[in-house]
Structures are given as structure tokens and as C-alpha cells.
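First comes one chain, alone, set out as C-alpha cells in the form predicted alone.
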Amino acid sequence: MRYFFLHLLVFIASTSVAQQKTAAPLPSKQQLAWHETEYYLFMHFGPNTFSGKEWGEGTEPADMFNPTNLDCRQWARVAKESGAKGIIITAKHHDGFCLWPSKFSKHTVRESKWKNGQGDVLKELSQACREFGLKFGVYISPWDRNHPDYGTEKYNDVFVGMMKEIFQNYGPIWELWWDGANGEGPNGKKQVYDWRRYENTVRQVSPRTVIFSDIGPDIRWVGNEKGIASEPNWNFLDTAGFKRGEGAPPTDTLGRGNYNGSLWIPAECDVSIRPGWFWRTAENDKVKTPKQLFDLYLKSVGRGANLLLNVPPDSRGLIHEKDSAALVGFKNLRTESFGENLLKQAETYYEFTQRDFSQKPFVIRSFDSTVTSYGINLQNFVVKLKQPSKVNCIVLREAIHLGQTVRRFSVVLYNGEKAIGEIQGRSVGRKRILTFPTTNITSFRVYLEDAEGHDNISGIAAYLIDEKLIEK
């Protein structure tokens, strides 16, 4: 999706920025690129597609996996047409079945009837993603309910070997998705995962890959499977003392992050287009509508997170027609809603306000707080439209390569000299989409409370979208 943002700001000269010191974490180049992907598809596919289970038991025969018309190019084409930037595939779910012919397992596509054991889903999908200009990611669960070595130290060698196979044979891998589930294997034992070794392996063989898990190290789970980020949503997280899976931070902490967290670990919002994660015939009439998907977009991407939308292929090996239609409708709603930035011809100017907070507390507009600490900088700007216009959506973008510094903000709507509405919030992040009742305005003023003293708003846009899409 393309946005025509009105760039409001010429940043301080790079030499000056480089001299500024801050204790707040900053994103890596890989994380910045990840933020810009915004929305991409998850694909749960495997024996569960044919058994109807969500979590396979590992005892399902490999022959159960036999898609009749698998077409990864169709997956990629549908993803591209929906505006998705990539696809993450469940290369190995908890049942242990591998969608590639791994030499470390005897429960793979090689043992199935599909293509007489000569098929390789990862090969076909990675090629399709390259052809259609999509990023390719892989989900791999460390839990394995089939492998005989699971529950022993030897299995850590197996899991590392599987990851190396994937990186060497199907790379580049853009995102690696780790599920922290840890149950019993066929011998009745649980595995002691060597997460440090796993992470070091990825960093060595594919340093540009971003790693997702409950606690990152690069991307964090948002704490729910509803596709919704918290409000506020901080890109910071403290992970000391926490683990993946059991022992992860509380879900509310994962949802909002830590206000003063020490690491840049932004949130990814995963949700399925259907009630379940794997395809079932009974759910063909329960696919989320374009309007529902648009609402999820506002509550994930619109709160500074990324949206990972699961679209599971069916038993044919195709994205079902109902899912495809919903995705096209979702794309159309985004195009119609955000296609015309009303600020392209706007007149913009700034008011910079430095105040001496050491003299007395200063109430920041109607926020329920006072500022008494040294170095806080209130930064305001005004956007004047060429003519009175109906608006019900304003989008703010923060220059997150300089960090996430806006800690509170207020947008006041004006008709002439009269203030006629106000929207308040806390976090901005990569993108903040604000919706409100349709209002005829001539200008609006943005007030920022910036904890670091940097003016980090890098772009702004305003739209008039279908009122039916705005939650009352």
C-alpha cells in the first residue's frame, strides 16, 4: 500500500543527531525493514489440514499429507494481490511433520504420497515468493511429538540441523518464527530447549533474519491471537528473567511493551482469517469479512505493530475461494480509504515551545499529568487545509530510526478559530491511525510530549473514509 505522507520535518543535521546521546533503545536495520513490511500472511499447512486437528499428535501417517493440486504460485499471487509483503509457512508444527525432505527426520513430505515422495513445499514456496517479490519466512516449532530423540540432548542437535537445512536450502529467510510450546514427545519426556544455541546458530548462518518469539530477540508476540495491539504500544521490552513459552512475560506486558524497556522488540499481531489456524471445510462460511479485517488493520498496524494474517491452504493445496475473496475485499477497503491524502496541498507550519519546568509544574493541555523533570520539550505544529474539508482519520508517523520518543500527544481539530474536537493518545511508533466521527475542519494542531527532546514526527496524513468502517 502506498501512502502520500506530507513530510513535516527536516531533521537536525546528521552530525548533530549522531552527537545526541540517549539511553533509549534503537531498532536495527533489520528491524526497521521489518516495520515497513506492515502486513503479511501466515500459512498453517500440514497433516492437520487433512485430519481437522489444530495440534497433531505426531502419530498421523505421513501418507495423510496428500494435497491434490498444490500451487504455491497461487498462494503468492493471492498474497501479492492482497497487498501482503510476505508469507510465513509452518515448516514444522508440533506434530513434527516436515514440509521439506529433512535428513534429520523420517516424518516428512518424503514419506508421503504427495508427488510420490519427491515434493518439497519449502522449495516451491520460496521460489514462488521470489517470483512475486514477496519476503519468505518460516515457522518451526521446537516441540516434536514424533521424533524419537525428542526429550534428549541429541534432539537439540536435530533442531539445529533442521534450521541449518532451511537456511542453506531455501534462503534468504526474512523472518524465523519460534513457537515456545513445550510438551511431551513419543517417549513421554519434555525437551530442554537450548535457546541460546538456537539463537547463536541463526545469527551465524543468517544474521539478517529477524527472529520472533515471546521475547524476541527481534520481534515479540503481542500476547493474544486476536490480531490486536494494546493502546499504548511501546516498541520496548525487558526480557531479563523471562523465558519463551512458559515463563514468558504476562500477556498484558507483551501487548503494550515496557514504557522504559531496555530492548527494542516490537509487537507482531497474529490472527487467523478463520476461527481455526488450519483449514477445515466446516469453516468455509466463517471467513472474516473485509470489514472485520480492516478493523484488525486499524488495531494492529494502526497502533504501530505489524499484522500477521493466517490464511491456511485447503486440502487441495490452494487458498480457498472464500479466503481469497475476503483478502481482495480487504485490499480494496485499504485502497479506497487511504488512497487520497487530504493534506497533499495543505499549508503547514510549526510552533516550537521551550518551557522552564524547574520553576513550577506545567499541566500539558488536558492530560492528567504534570511535568517537573528537566529536559522535557513540548513541540507543537499546525496543519492548515486549503479549504474546509470533512475528515475522520488522521495518520501520524514517527521517525523510529531515532527511537520511539513521543510519550503523549493530542490532536485538536479546528473550524476557523474554534476548537471543535480533540483526540488524545500516548504511543505513536511506526504508524498511528486515529479515527473519529466525521468533522468539517479548516486546520488541526498536534501537541507532543517528547521524553527525549527530539521532534520525531516524520509524516502526517488525513483521510475521509467510509463511516461504516469506523468503530463507534
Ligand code: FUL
Given for the second form:
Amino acid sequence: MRYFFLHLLVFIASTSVAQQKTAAPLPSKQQLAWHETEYYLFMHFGPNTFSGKEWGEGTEPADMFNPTNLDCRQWARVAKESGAKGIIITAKHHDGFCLWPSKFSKHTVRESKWKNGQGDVLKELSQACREFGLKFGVYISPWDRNHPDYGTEKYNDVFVGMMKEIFQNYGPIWELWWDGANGEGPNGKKQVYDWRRYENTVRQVSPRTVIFSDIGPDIRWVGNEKGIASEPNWNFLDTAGFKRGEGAPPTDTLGRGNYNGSLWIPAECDVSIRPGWFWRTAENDKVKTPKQLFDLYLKSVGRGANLLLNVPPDSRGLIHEKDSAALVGFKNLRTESFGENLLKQAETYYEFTQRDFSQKPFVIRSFDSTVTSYGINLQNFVVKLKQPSKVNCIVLREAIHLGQTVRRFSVVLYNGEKAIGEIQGRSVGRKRILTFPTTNITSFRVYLEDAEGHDNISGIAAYLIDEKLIEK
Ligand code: FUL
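Since we've got the form predicted alone here, give me the form predicted together with this ligand too.
Below: every chain and molecule of the assembly, starting with the one above.
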């Protein structure tokens, strides 16, 4: 803790973009854009929606898939209204049923009664996403309990062929979600997945797609299915020697990342709004409440990760009323909570200290959590509020295009000269939401400890949110 600075009366700051050395690795352009998507929906849909199973056997008749009223525009509208930035659909789950008429399978929408075999969920959903300005992503399970070639080398051709079909017919595909599961197929054999070939295919056919799996290459699994990121959460991972699925790093490593990891592979938190991944009537009364969803938001997005919230369409082919109501409530809580940045009212009162005292005092303008284009290179700084205010939430952002360099920080709350509270943490990353008991403050200081002189805080905000949302 650098209390040395506490007694300094002169606050000096600089707006210059920190261009000193940044720690490698850095995010790719696609990863940076992905970070900004923050929260989006997962949709598990397929024969399981009609059978009530979580993992279909692959022997379910294709006719089982028969939504009575499928409306992908409704899905997109609900997603949009809830503030989600995209939708990732299970194009093929472990049961092998394809939601598009793939020429590589005989177990698809084409073989179902739905729309007399003329339907195509990927087509309808990709169009709806485009119409509503949402990103479109696809989950595709390499494990296939239906395909006769599964367990043989030929299946790798099938899987590659399916991915190509998807990219060519329904692209652009924003995120591709690879499930690492590797069970037995209809012939009792497990497949030896040719991950290298799969990855090369995606890079070749759709270089802008970000690929998720336990170990990336672009986005990693957070190590749990509860929607919770670790604190700290490093955007780095070492993948050498690890495999997808059973050979993946321990789940707590996936959660935290590697402090000095060699690759930029940030965490995505997947979780379902219901107990299961697929819709079933019995769980209509078990939909998570807006408050629970808000709490997950704090523990995922608020720890620098992204939130992938599963909202499974029902057997009508619609997002159930209970789920859409919860999503609207969730959206409202975020709007109410983060609608008024208390630091915005008095931007001329921001004062920042820097070690270099030769500079003139400088007031930073429009310094809020939406600023991403620059960082300020400070060891610590003070934020003075215009008037004493009740605060229980402070949000920090790091200019991650310059890397993730903040390794430890603390925020000291002041009322006048008196320090009345302190919040400590380790990682900041794309966004760090700190909550604490409501405190009446006049200023606070942010200390970037272990700073090496190239830390880049690019955004800061303070809020007073409903205490019920953050009570322990
Ligand atoms: C897991 C699957 O086995 C679950 O069914 C679900 O799709 C989840 C998101 O990934 O690996």
C-alpha cells in the first residue's frame, strides 16, 4: 500500500496514452471485440426439448423434433430486449440431430415432420439475428451418438464438412463453441478428434470467428457451469501439454487463468437460466430470478469475463414467458443500477495523481466506463466527488488492448481526510465491478499495487445500487 501518497495535496494527472512497454500477450482484434460483447444468450434446442432429456441417446426418431410455433424472431427480440449482444445455438448436440439440413447426416430437420422437412433453424435464426443486430454463434458437439461414422477416421471428414456447411451457408459466424465431450458413438467407439484439422478449417474458412473450448484457442471455459468467474481472473492461459475435454487443465486453473500464461485466452462463463440446459415443463417454475441473474452478472462480467446465459426455447419453439420475464427483470436491474454514474455529474472534480510531479495539474474529462480508446498510466489516483455521496459500487476498467497489467489493487474510501473503507482486489481486466456496504464518501483513491509503470486504467465509475442486490 502506497500510503506515501495519501498526504499529498497536489494532484497531477496526464491523459497521454500509455505507450510504454506492455506485457505480452495481447488480445487479437477479434478477441477484443468479443470482450466488448459482455453478455449474450446460449440456446439449447433439439430433440431433448421434446423428450425432457439432457443428453439424447441419438436413437430418438427425427419426428420427435416438431415445434408447433417456432419463431426465431421472437428469440432475437427477447435477446435484444434483455441487452444481450448475440445468440449461440446448439446446431448439433451430443445426440447428433442437426438443426440444419446437413448433407453429411440423415438425422436432421429434413428428416423431421417440422415444416414437412423443409425447415432450417440455423437459417431462420441467422436471419433473425441479422435483423435484430445480434451476433450469431454456433455450438457444435463433436461427440455424436447418432452418426454411423463416429468412431472412425471418416467422421473427422463429416465434422469438418458440417462446420464448412455452417460457415458457408449461415455466416458470418461470430463465435464457434466446441464442446470437449468425447463419449461413445452408435458403434461403441470413441472418436479420436482431429482438433488441429478442425482448427485449421475454421481459420481458413472463417478467420474472424472466435473459437471457444476448454482451452481456446480464443476463449476458454471458466471451469464451472455456474456462471461464476474467479477472482483473480487472468486473461492468460498456458495450453501446452493440455487437450480439450478430459485432458484439459484443472478447473480451478481454467477459472483463474495462469498469472504468467503465454497466451491471451479469456474466460467465458456459461450457465443456464434453468436447472437444465434444455427446456422442460417441470422447470418452468425454476427459472432464475432477476436478482439471481444480476448476482451472476457481478460474478462474471464484474470479474472481467463474459456471461453466456442459456435460455432454452420450449417445445413450441418460443422463449417461455417465465424466461423472458426474468430477462426483462434482469435488464431493468442493470439499467437501474448502472444508469447513473455518480462521477459523471462532476467531471471537473476528477483529479489524478501521478509520480511525475513536474506536470501541471490536469483534469481528465469524459472519464467513464465507456471509454476504451485510451489508458492512463498511473500508479494511483484520487477521484473527488462534487459532494459527499452514498456509494456502494465502483467499476474499474483496464485498457486491455494494451494487455492485462494490473496485478493487485486497492480502493480506499474517504470521508474528508479520513479513510473509512478499503476494497482490495487482484485482477481488473475488461471490467471489474466492486460492491461494498453503502458508504458516504467524499473521495476515493485507487492504488495499483505491484504496478510496473504501465498499468492502464481506462474507465472508472461509481454507483449507488439497490442494497438488496449486493447483500451477502
Ligand atoms: C456440456 C454438455 O454436455 C451439456 O449438455 C451442455 O451442452 C453444456 C453447455 O456443455 O459439455
